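In the block that follows, a single chain appears as structure tokens, in the form predicted on its own.
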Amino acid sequence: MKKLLFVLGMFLILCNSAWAEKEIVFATDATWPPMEFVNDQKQVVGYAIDYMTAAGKEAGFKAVFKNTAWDGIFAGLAASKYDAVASSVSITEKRKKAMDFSEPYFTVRQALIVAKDSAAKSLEDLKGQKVGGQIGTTGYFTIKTVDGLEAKSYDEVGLAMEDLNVGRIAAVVCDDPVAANYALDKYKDTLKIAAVMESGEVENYGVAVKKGNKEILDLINKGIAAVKEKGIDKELQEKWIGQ
């Protein structure tokens, strides 16, 4: 009888393991409001956090988020320290050589933020001056494409905004939802969006996974497709970004 109970117990444990919801750990640099950031209660929140949580509910996985500094976030993915990176990562041809990407979940453009009294309308108007951006981002790469600018890199975009607010630099370039969060909210009395730059190419955010990790990629894509099909993405955009 004891042997039978033991076998039955082991069977139930194995069944529970098989039926258990798969956990996917997402690394995110939570310094990029309103996409991913730490709120007043020290919780990691934002558009991408809600999006991947919703994707998990639709596709049958549990999304877990690990706050990770941008510097080294892709090295951590390559070393399998987490399953994926959901951190406003723009899909680029260069990055696609080193990692795989999900279907896009957000379209973005680069915005130029300057002081309220600045007459600058483009990066070309700022030649000879310092322009800041978070290192390793498409915003920082955009600054580097313009001759005559002094590109200043920051570990966090918020630090660049602080320097701009006190006049240490002439402008900041970053993704447009992030620019809106700072220029239209936190620093609305001192900063403004001077321009939204059209590059001619569509820039999309995607979830990065380790090369060849098809199981994780398929689950994430399944969730993203369901979120879009049900209009959940529109609800989240209204919640976190507005119109």
The other form holds:
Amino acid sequence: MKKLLFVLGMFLILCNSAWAEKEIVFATDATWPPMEFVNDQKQVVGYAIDYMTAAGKEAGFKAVFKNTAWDGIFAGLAASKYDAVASSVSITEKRKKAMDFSEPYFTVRQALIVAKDSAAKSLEDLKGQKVGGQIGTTGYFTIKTVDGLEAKSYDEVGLAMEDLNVGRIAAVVCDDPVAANYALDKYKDTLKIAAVMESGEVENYGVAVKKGNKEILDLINKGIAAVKEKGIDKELQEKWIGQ
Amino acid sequence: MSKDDITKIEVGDGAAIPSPDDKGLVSAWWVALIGTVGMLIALPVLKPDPYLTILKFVPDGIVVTFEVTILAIVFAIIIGLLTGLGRLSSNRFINMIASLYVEVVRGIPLLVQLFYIYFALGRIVRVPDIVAAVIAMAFCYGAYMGEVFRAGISSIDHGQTEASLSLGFDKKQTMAYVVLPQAWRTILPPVGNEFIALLKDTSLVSILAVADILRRGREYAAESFNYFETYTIIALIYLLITLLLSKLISAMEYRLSHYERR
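Output the structure of the form predicted together with its partner chain; the preceding block shows the form predicted on its own.
Whole complex next, starting from this chain.
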């Protein structure tokens, strides 16, 4: 009898794993509110998290999130430590050479954040001063394109904001939803958004997968398309960004 | 203040310097040096992209690393000397302060101290990033250095102090003219090791967005995705610097051990 139960049990376990949905592990640097961040219950939450979970429901995979430091997140992808990176990654030509991207799931511009009493309206106004951004982000690359600025790269955008808050640097450049989260909420008494860079190109967030990983990419694209079709992305935008 | 303390310091800190008598370590040093220099030359020549680009990207980081290291070591030696003397002081108040400082600093990881001085105290006093880095490193290594000084001073035979006092020197003069000049010989080699350790630990200041060697490397890697190549070069640069420094200190130690060798 015992043996029969055991065999039955094993059979159930096997079936279960065979029928279970495919799991896709997303790496995310949860220091980028409101897109992806750790809430006070120590859970990774945010727009991108809800988005990919919804995409999974539509396309039939289970989205699992792994909080990973931004610096090195692409090295981990290349080493197959996870299946995909959903961490507010703007699709750029340079990045496309190193990895494959899903369809865009969000659109941003770069925003310039300065102290409340600053008169600067653009990066050109800040010649000779220190401007910070998160290492390896399009915000930081934007700073580097302007001559005469001292670009400072931080591990996390929050550290750059804190340095701006205490006045060690003159400005921070990052994606506009993140800028809004800091300048209009956390540091609303000391910081403001000086400009959203209209001159710069619109940037699209995509999910990055290892070059050539078509199976995962197709699944994610299927999910993203379904989310857009059902208008779930609009709901999420309202929930997390509010505009 | 017993002899045991002295042995501890020599075991803990003295071992990093290859002793001139240790033939195995000396030849290992040569192998490492030739290998490092060879790779630093061969890689950029054979594969200029990306190795040469990386080599061109990091030099200002090397300057910053040295800047932080040298400034921090100078202050750490001053703090260390004061702490070492304080720990040996018969004045209970001074002794208490010095001991408390050592206990507190040794109990907090350097990374936490860096964050604390930069971000926590940054709310109160606004110090530039390099200054914060130097303060944090000097504060931390001052405590280690204090122990080195204390052990070095304790290693001088008490008979020297007694002789000096009986000749009419007061306590301060005894310390300044008799004990410290002799203790210096014992203290210098471990100070050299602390210098190398500090240089390596300055890689931690890259988290404060100080543009040192490691930060420059990370910036390059983040943009080019050449992680393997970048960190290979970064590791080789650190290795080359510490190899040269350890040889320098080992040579210095050899000259200082003049009396023992006779």
